[in-house]
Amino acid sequence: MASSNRTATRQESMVPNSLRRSGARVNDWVENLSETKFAYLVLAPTLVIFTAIALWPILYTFQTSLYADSFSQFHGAFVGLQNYVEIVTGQRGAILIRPFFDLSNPFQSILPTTIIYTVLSVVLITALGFVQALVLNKTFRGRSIVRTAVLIPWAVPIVIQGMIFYLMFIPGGFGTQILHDLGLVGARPLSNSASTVGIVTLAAIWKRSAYVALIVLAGLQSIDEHLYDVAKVAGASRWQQFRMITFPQAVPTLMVAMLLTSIGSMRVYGQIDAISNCSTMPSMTCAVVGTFNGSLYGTASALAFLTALLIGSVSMIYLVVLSRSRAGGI
């Protein structure tokens, strides 16, 4: 023990009075950082990795989308925003199937298509999802088996579902045969866009809506019971506790399975893929694919920063609301 101080008694002895000094000053500063600092300062070099690693691609697909567009080459002569100017205004019609932006067609155009189905499969995943999770987060016999089975649907591979309702909606499919008997689709619903959003929001909901009941009940959960129990005591009805203590304290768990749901929808390629193969509802994620495995990559790195622009500024908004919603503001 005795020769191990003397040792280490050696070793500091060996170190300059400078360098000694500076590792002193470096140990007070950290010793007088405010707990918030010091973690900042632990959690920087992570924080600075995992920028690089996502910006790198934006940066480099904006980069790539400032060349035209040429097969001879990966970038073409540099262009600046011309890519965008004319696929934003409609000049890239010979390039694009269908056009970017046109409202008098809703269904036949790109951004307006991805627009409806990301709103109709967030209100009607998010709807349903709570619904499933206020259910489950009630006590009955066989909870375990129905929370299993709402799970099913959520861990069949994207492909197989589209399969499914490929098959449920070709002429004389199953499905087909219901609505069509109901007057809401025709003989032959996946040639026609607007039938063709309305299937594809169909499968998101069978798939997705258990992930959001998951999310939601987690929330459920964690309500305080001493709440309802003095809701009770004061004689408030059931719909009055739903309206006065569940609801307000689901917001922020809504909130958050609605962000991952517009994601979800915004950036959905599989499923319009392998109901429709591309063909009749155009949607911003076909029509980077699309562009890009005809090798025009100008237009397609254009495209996909349209669709990343887009999916971050709705993730902002969103952000910023739960932000609110958890300070009280909502």
Given for the second form:
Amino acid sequence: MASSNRTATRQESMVPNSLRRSGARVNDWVENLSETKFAYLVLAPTLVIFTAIALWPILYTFQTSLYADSFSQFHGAFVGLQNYVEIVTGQRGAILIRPFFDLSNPFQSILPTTIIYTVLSVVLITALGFVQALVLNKTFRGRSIVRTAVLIPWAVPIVIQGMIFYLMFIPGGFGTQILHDLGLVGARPLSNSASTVGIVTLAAIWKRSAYVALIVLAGLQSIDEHLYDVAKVAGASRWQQFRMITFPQAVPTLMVAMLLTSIGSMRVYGQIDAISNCSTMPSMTCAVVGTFNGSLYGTASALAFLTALLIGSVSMIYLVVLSRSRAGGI
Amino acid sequence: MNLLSRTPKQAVEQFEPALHEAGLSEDISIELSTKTPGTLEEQYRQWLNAGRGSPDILTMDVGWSIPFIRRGQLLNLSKALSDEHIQTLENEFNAESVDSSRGRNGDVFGVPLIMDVRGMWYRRDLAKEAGYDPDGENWGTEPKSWKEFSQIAAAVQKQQGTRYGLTMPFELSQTVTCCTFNSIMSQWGGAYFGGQDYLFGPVGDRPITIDEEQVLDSLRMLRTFMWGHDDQHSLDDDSFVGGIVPSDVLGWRYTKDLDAFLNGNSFAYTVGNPAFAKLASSESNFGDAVSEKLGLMPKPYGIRETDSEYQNIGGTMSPLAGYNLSVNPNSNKQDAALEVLRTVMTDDFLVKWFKLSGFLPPKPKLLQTKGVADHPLFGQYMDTFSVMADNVIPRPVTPIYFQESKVISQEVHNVVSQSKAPETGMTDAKKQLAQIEESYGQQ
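Switch from the form predicted alone to the form predicted together with its partner chain and give that structure.
So here's everything in the complex, that chain up top.
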């Protein structure tokens, strides 16, 4: 024991005094940090690594988007923002096969189709998911079976799901016959852009509403039961309880669900490809993959960066609204 | 699509032993990769763009190679193989298969492994019952006109009660451009870009002929077959019988189309290769009776080749599919890879591979050799395959083929599905193709 103490003392004596003093200052600085600042300090290395991993591909994509397409090499000549200008102003219509932004034919133009599909799917998926969550939040016999049944579509692989909907909506398919008899689609719905958007939306609802239901259900189960007890004592009806307690309390969770659904809808590819071969529904991602497969890397990168910008912008809007709602602003 | 996913398991297992039997050094072993997360073409693009050294050998679809060649991502075999081997490729292999792996200066970058040519499969038994004599009339080697074929198909359909006369995959996809429509248009003497001379470029400096009358006639015929003569854009000639092709095919992929034929619902079927015949002979389909039930004839023609404006276009024509083997220029085992390619080129290996896999050898002379023609199931069709091998039409692959094929598929589909008149659809296609060619003609 005495020997080890002597060793420690000898080691300490080998550390210069100036270094020992600065170490002590760092210790004091850390000790004086607030809990929040200390948490940030501890998280900083991880944040730096994650940021680097997430940012590098985006920055590399942006860099590639500044070069012209070339068939003989990966990068053509440096053209600055020309790829973006030509895409947005419609000069790349022939290369993209479809116009990028043409409101006169929204279902056959890339950006409007993406926005229409996103809005439709987010609204319908959230609404249905919310209803499912409300049902699953009730106690009833066989609830666990119903929960499992609701989750099955979510577990089906996208390609399988795509094939199911493709087979349903080919000429003579089960879904085609029903919707055609109702006068909602033609005999070949997957040959028509508008009805293809509808079918892909239907597929998205089938698959993703369960996921939203799970998220919202978690939110509903965190609502304080005492609020309902008080409301009952005050004589509130079920509708009033829903309007004044359930819905407002569920809004933050619904916002999170809508954010995730929006991101999923804006970057959807597998479903569209499996159902329509990306032929009749020209989404942003189909355009990215289409140009990439054509070895048009500059154009593909510009489209990919535009898609990332779109998703980032929409996410920021959601996050601002979400933070306001949490702060009681809405 | 991964080639190996469509290859019989036994053939995959015997690939390496077959090469050793054909003379490949025992020091060289081969590991076949059968798993890819996406399509093989996408996977190659990622690997080669990243400069990966493996795989050493790449199975390239005849419709993929050219963009890779243009980016310098395949080994130049004209420099790596001996003159003798290059001469063998030039003289003995199917010319179109070799051309699908050529650079702009004519150098070769691939060795054909499979030549997939396609005739018209039909129900020989039903034709006989309807009073025809396919064997006596040499249906297997003497192409019929589309007019005559439509009459036969309609007669069999009516007499034998089959649901359809003919099925073909016509879903809105690149299959329309590469294969289904490419061959039908060519059988009428039409071409996307002015004939065989311009199939592989030069981009931006070749005629765009998709709106010419021959192409419009082929579309009018398809509308007649699908919608009958009530269609205002059908052929004027009433001797072409309408209503033999269900309009449902506008949404059918290969499998749905194939099912209709194998289930006995259709008299004829326009695609398929020997591997398909293997499927047809399965117990759940034609079984032991496959030889009597399954007939193969060359594809019908719209006009004779002698009446065509373009050389080697018109008459019976088959779309060309198949795979070539190329070498990864980043491989550190190039010598071994080239040794494999040299062995693949031998007759011994190609015949053995055909017997194992059912895929046609890319040397046309082998189709008439005893080893191939004696095959118990496929042997009887080799004369027809020889006719088709002499009349193949490749797809017009250039670095911008992907974009152009989407335009062509879309507009052809618009016309055949009655969304546009033939003239309007093809004029629109020509405008879009011109824009694409102009945008990328300088590269």
